[in-house]
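This document starts with one chain, in the form predicted on its own, laid out as structure tokens.
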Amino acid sequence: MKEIQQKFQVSYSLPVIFTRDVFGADNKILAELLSKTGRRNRILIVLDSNVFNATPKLLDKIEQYASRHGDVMEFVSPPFIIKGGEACKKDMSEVDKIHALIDKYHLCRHSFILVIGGGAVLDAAGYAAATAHRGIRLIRMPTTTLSQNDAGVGVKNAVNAFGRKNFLGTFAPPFAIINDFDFLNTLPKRTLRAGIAEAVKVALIKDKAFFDFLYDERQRLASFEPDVMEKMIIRCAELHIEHIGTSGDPFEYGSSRPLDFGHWSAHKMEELTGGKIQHGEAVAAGIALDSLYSFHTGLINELELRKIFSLLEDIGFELFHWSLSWMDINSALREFQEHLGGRLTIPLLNGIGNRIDINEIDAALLKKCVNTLSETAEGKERRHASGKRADAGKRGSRKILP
């Protein structure tokens, strides 16, 4: 028998750029980025239908931008308008349409797909790009809070299949990520708020100072004041990029996915509701559940738990969603383990700003935590309905403690 072994490494560069008015006359960021290839680049634009509807002048601006910078770019067709939100990840025909356009316009591996949209659209278009010709260059242009600080920053692409979130996917770092803060001005409050949950998550497991900043600024975050929102997005993106570059496992070959605190239940909530709950809303409820479990297992103290719950509630999140009560906890944990491979590995808090990976979960205790969150939410609704002006946050936090 003869065996040959060869180790090798592949070096990636992942620029994450923050700007405004990316297609404006004075903004050359995209053109300068493309000029680095040393040639004229053929580009297919994939545009989120929600962004298309919210920015009626965007197509004209894109066309004018291409005319000004025709030496480095050529848009091969009008933008393909893809279904916004989870619809594009549930319907494989959207990916098929992108593949058909790649074939129709003879795009090659040195061509580009420029995807403009929220996290789900980035996921679906990224999956299409990664699977055509084994990988077409991708430029992401996230347009939501969540996609600018989390979903658009990483190296993953995916679509849903077999009733499972992100069942089909790839690890494929994009050519670049360009965050245009002006897109945030087009978002409804619910979508603006949803992305803040990912900042709370990464602060809880990686950066206590960032958590303290979010806690101190929670009222301004609740009002979506631009300066604090932008600081939050940039720091959250920094922490994600730092993790990808320094964790030693950017493609998740191990059993641990440390940035997914609160996500094992969040993904299941999205599946149970057919995507009607936004990802960030599900993550907020998942954070509440896993924080409460962390408290009951002695990993965080009472004050830390109160601050976590106050931060989430003051920003405007609900700590409980009805789909948690419908969840088969053992089945959800098993599916999460199956998705990652290896041993069941769930990140929990080890104080604020630190995490610990655990391999065993007390399902009975976890169910009690779900029931506690449900009872607290019901009590809050009853007080609201009766017109009492009691401090719901303080009363609720007393109910979650032994």
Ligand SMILES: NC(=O)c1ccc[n+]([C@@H]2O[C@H](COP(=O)([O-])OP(=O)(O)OC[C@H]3O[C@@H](n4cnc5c(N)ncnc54)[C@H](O)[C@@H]3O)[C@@H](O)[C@H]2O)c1
Given for the second form:
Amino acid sequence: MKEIQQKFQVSYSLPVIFTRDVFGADNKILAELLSKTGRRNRILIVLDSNVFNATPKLLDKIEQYASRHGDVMEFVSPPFIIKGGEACKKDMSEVDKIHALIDKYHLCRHSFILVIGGGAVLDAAGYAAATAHRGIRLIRMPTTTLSQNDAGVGVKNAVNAFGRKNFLGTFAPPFAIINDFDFLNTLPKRTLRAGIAEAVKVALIKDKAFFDFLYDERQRLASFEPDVMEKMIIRCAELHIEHIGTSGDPFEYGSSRPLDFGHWSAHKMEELTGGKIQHGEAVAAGIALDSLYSFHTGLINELELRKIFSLLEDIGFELFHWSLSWMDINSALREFQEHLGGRLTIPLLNGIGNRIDINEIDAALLKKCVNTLSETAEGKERRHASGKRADAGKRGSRKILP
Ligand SMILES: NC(=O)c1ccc[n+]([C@@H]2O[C@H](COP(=O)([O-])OP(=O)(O)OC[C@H]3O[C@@H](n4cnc5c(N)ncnc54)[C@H](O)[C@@H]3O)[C@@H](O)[C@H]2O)c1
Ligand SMILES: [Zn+2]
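Given the form predicted on its own above, produce the structure of the same protein in the form predicted in complex with the ligand.
Complete assembly follows, chain above in first position.
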């Protein structure tokens, strides 16, 4: 009998670059990144259909950029316009099309996929890139608030299967991430807002000063003032990427997933609504629920809970979504546990700016929290219907508290 034990380490470096007008005449960021390979790079572009529709001149600009920097880049084909939003993750057909293009144009492991789009498109194209030839280099250009501050700056990708979110996916760090704030200009307000939920999430579990910043600037965030949006995105991305680099578990081998505060229910809400609720909106409602549970278990105090609810509501989020009432809490928790592996581990708050992992959840108390949020939302709607709109949100959150 013989056993061989060989340890090895792999080191990654993950640049996240913030810019504007990435394909502009004076912008050399992409060309400089590509020049690091020391040769001319073959690239397939995968472009979110809604970015394509919203930015008619984008393809021309990309073409011109490529001709200016022909020494480091060449496109193997016209961009592949992929169905934007959750549609590209719902089944494998879009991923299959990318695989087919990789095969048709003979991309190798040293070629690049440059994906431009929201979190869903980044996930689907990232999955296609990671699985073809066991991994083609990927450059991500996130185009939504959520993907610039969270989904695009991580190491994961996924598509949905068997009716379950992110059932198929891999951990595959991209070559680089380029966050161009100008992409946000064409986003509908709803999507622009949704991503702010991830900043609230990461501030709550990691950085009280960032939470205070978001709280103080909540009115300006609500009107999407560019300077405060940019600061929010940069700090949020920084906290996410720092977590990946320093948590000791970038590929989530453990059972704890701290960055998923408020997410066990959010993923279920997305499934139950068939993707009608946006990820960030579901996260906002998930944060409200887990914050209320944290309050009832003595982990945060009343003032902290009030501040969290005011921040979410003032930004424009609903604290409750009807799909929560339909949810079988025990099976949702079981599925979350199954997805992460090992023991049930739910991140909760331990004051603002700190998290604590909980291995046992009182499902009855959680259900009570759902009911409280639901009743408050109904009350708010009734007041709206009877024309008493003024300050409805604030009165709503006050009623939640004893
Ligand atoms: N891999 C990860 O670590 C990770 C982390 C968080 C979320 N996610 C995933 O990200 C997805 C959500 O991402 P999202 O919030 O960016 O939503 P999204 O990708 O669904 O985009 C929302 C909508 O905006 C459109 N769009 C994107 N950019 C646009 C632009 N610049 N102008 C106009 N329209 C534009 C999209 O086509 C889509 O219709 C979910 O599938 C979620 O599971 C992944
Ligand atoms: Zn998320």
